[in-house]
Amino acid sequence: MSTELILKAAAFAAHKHKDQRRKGAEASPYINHPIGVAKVIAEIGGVDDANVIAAALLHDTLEDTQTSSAELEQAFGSQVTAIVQAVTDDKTLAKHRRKELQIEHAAHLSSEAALVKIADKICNVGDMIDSPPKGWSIERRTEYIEWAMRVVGNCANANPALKAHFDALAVMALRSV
C-alpha cells in the first residue's frame, strides 16, 4: 500500500471540503465523511488498496467541491480518477433523475468503485441513526435508507463484507427512524 498516496488524497480532500460540513444536526467537518468511507472499506472490506483508498478519500470532490477531473488526474492518476468519476452524481440533472441513475449504474460499476459506493452509503445510513440530517422526518429518512438500499442491492460487484454489513445497518436504521 502507498501511504503517500493515501496520505496526499487526504491532505487533498481536506483542503478541498474545508468550508463544508455535514448535514446531522452536529454538522461536523465534512471531512469526517471521506475519512470514514476509507476505514470502513479497509477495515470492514478488508481493502489494502491504495488507489481504492484514495479514491474513498476523494469521492465527493468531484461532486461537492471546485475539483474538475482533470485536476484530479494529474494529482492522483487515471485509475483513481476513473473510480471517483464512476461514484459522482451529474448535478446538472434533477435530484430525482441523479437517484434513479445511481441505481442503474450501481449495477455496472466496477468492484473498486463498488467499494467506494457500498462505503459510503454504510456511512450515510450510520448517519441516520447516529445524527440525521437537521430538518429530515421520519419519511424522508425511511426513503433514503430504502433507496440506499436499492443501490447496493443493484451493486454486481460487492464485497461481501461491506454488503453483509450495509445489510443489517440498513435494518438496524430502519427500525430506529
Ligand code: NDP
Second form
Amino acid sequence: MSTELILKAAAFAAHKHKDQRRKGAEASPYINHPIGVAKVIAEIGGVDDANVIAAALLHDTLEDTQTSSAELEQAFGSQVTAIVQAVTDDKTLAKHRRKELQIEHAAHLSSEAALVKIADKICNVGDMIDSPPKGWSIERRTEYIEWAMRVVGNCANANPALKAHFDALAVMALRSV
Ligand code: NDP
Ligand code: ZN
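Which structure goes with the form predicted together with the ligand, now that we have seen the form predicted on its own?
So here's everything in the complex, that chain up top.
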C-alpha cells in the first residue's frame, strides 16, 4: 500500500475541509468524516488498495470544497480522480433530483467507487444514531436512512462484508430513531 499517497490525500482533504464542521450536534471537524469512511473500507471491508483509500479521504472535496477535478488529477492521478468524481453529486441540480440520481447511479458505479459509496452511507447512517444533524425530525432521519438503503441496495456487491455491515446498521438505525 502506498503510504505516501494516503498521507498526501489525508493532508489535502484536511486542508480543503479545514473550515467545515459536520451537521451533528457536536459539530465535529469535517475531516473526521472522510477519515472514518477510509477506516471503514480498510477495517470492515478489508481493502488495502491505496487508490480506494485515498479516494475515500478525498470523497467530499469536489462536492463540498473549492476543488477541481484537474487539481485532483494532477495531485493523485486519473484512477483516484475517477473514483471521487463517481461519488460526487451534480450540485447544479435540485436536491430532490440529486437524491434520485444517487439511487440510479449506484447501479453503474465501478466496484472501487461502490466501496466508497457504501462506506460513506455506513458513516452517515452511523452518525444518524450517534450524532444526527441538528434539528432533524424523526421523519427526516427515517427518510434519510431509507434513502441510503435504496442507494446501497443498488450498489454492486463488490464487498459482502461492507454491505452486510450497512444492512445491520440500517436496521439498528431505523429502530433507534
Ligand atoms: P442531506 O440529506 O443531503 O444531508 C445529509 C448529508 O449531510 C449526508 O449525506 C452527509 O453528507 C452530511 N452530513 C453532515 N453531517 C452529518 C451527520 N451528522 N449525520 C449524517 N449526515 C451528515 O440534507 P440536505 O439538507 O441537503 O437535504 C436534502 C434533502 O432532504 C432534500 O431532498 C429535501 O427534500 C429533504 N428534506 C426533508 C425534510 C423533511 O423533514 N423530511 C426537510 C428538509 C429537506 P456526505 O454524504 O457528503 O457525507
Ligand atoms: Zn461523505
